[in-house]
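Only one chain is included here, represented as structure tokens and corresponding to the form predicted alone.
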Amino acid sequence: MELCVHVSGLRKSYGQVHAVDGISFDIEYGKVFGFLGPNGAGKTTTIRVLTTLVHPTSGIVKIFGKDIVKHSREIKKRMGVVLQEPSFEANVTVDRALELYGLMWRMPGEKRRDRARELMEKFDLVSFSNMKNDELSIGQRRRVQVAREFMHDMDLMFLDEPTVGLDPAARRTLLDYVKKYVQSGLTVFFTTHIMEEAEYLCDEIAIINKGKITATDTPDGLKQRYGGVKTVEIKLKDSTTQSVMHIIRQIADGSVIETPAQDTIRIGSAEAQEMLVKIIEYLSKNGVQIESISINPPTLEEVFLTVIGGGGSGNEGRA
């Protein structure tokens, strides 16, 4: 199968600093690839290489089957880019900014105007369409920046923390709009610090730390591989946690125990099922009734913290 993006052994160094240190990954057409990592991990440098802003120090990078150094101009015509840095035309009104962006991409007049109207409505820009960009709030400018990129047709889109400054409703609007385009064949390279966004949008996720990819898999695959700790929550009926905590601490020795309410016990454990059996046996023998029990899988955020804290090493692929 032809790949939209192929990266093998990519390195980018600045003097003695290896910002990206031999990473490899592939992205299929029509997929959303999440690229997660802490600040300074190498995400932005990778994006700058893939969007042809800087040349790699070494390694192979192909987009649409073409080398990014030899065919950069051809590749750039088929991609869209929303970077972290704010980008707007200060003295230009919102509606005019979209029009100008369409003109830059040589879109026909009618198509350009139709697309601008659609984006203005979708990203809730109509009410301030006649305002200049430098009169807008940070969140409003970000919405214009993202909407503007959708003015032209593309095969690959880079979204580098696109929801920074957006409220929850605007974030969901953006993610849903991206999903719509992905269903039509768009490929997306996506970075975020909000793990719920990554889980909602991404087909596959790579976690990068200190210039190296430490884990790559689907969101569910990552949780299965690295999410050993599960959360057990027990809600008691007609009893308080104080009456049973001394035994719970013995059974769940070494685990994180919380009491979010007087009748609720929450325990984080890698041996959740075995521990739960012992707790139920004890409560039953002592006539303590249970109202509800749940075992919750780890969140993607918990997996992320495990991996960057040393849970994975090397350029790992799928299990």
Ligand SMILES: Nc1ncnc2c1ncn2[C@@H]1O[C@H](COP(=O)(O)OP(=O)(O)O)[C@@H](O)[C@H]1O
Contents of the next structure:
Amino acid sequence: MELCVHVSGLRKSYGQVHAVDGISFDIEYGKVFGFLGPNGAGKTTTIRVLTTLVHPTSGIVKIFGKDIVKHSREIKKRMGVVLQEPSFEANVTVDRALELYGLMWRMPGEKRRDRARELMEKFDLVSFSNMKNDELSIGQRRRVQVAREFMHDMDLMFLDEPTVGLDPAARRTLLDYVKKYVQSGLTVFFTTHIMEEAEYLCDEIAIINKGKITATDTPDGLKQRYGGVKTVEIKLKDSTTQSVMHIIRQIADGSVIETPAQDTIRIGSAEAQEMLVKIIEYLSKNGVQIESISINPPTLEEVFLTVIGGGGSGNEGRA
Ligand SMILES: Nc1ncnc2c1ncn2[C@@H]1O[C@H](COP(=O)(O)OP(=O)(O)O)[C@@H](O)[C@H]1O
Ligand SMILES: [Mg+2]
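And the form predicted in complex with the ligand, for comparison with the form predicted alone?
What follows is the whole complex; the chain from before opens it.
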């Protein structure tokens, strides 16, 4: 089966800086692949290499089954890129911006106008089509920037932290526009440092840190693999935690224990179930009544922090 993207042992160094330090991953057609990592992780460098803006130092990159160094022109025609740094032409109106992109891709006149009209509607740009770029909000500009990329037919789109600078509502809206296209078969390579976004949009997530991929999986798979730690919360009825804390500490030895309220104990543990059984046994034996109990799986953010922190035992007190 042909893969949309195949990357094997990719390195990109700038002098002593190994921006991308031997990464490998595959992306199937029609999937959204998320690159999740902190600043300086190597996300943009990877996009630069995959979109043929810079040459790899070493390694193999195949897109649409073809080597990107040998077939860059052919590959470029079938992909779109929205770079991190916006390139806004202050004086250009929204409809003109789409028109210019159509011209750039040498689209015939009628097709160009039809497509522009369609995108204006799809991205809700109609009401400000005559406004100039510098009169728009950051969110609106981003939308134009993404929309204009769709002026040409493509099979693969790269989005480099497209939601930076947007408020949560505008972020969600932008991701929803992308989702519409994904449903019609587009393959997307998306970078972000925001876990919720990766979770919302991606079929598969690679966590990248210091030029290396530390984990690749589905959002659920990541949670299962790295989410051993669960948070147990016990709220007592008509008692404070004070009288039982010394025993709880013994039962939950080695775990992170907090008391967010006078009657509430919160424990982060990899053996949450077993621990909870022991605690309940002890409490009922001693006549301490329980108001409520909850066990919560980790958020993707907690997974991310665990993996970034080197994996294993690290639960930095965020129970
Ligand atoms: N053109 C360049 N010259 C030198 N160092 C670079 C260049 N581009 C990126 N880097 C370095 O490579 C590392 C990864 O950068 P980048 O890919 O931009 O990370 P991210 O997009 O994940 O924030 C950083 O340490 C950055 O300073
Ligand atoms: Mg970047």
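Residue numbers count along the first chain shown, from 1. Heads up, when I say rigid core I mean the largest set of C-alphas that superpose within 1.5 Å between the two forms. None of the values given here were measured: they were computed from a predicted structure.
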item	value
Rigid core fit then residue 67 CA moved by 2 Å or more between these two forms	no
Rigid-core frame, C-alpha of residue 250, shift of 2 angstroms or more between these two forms	yes
CA of residue 289, rigid core aligned, shift of 2 Å or more between these two forms	yes
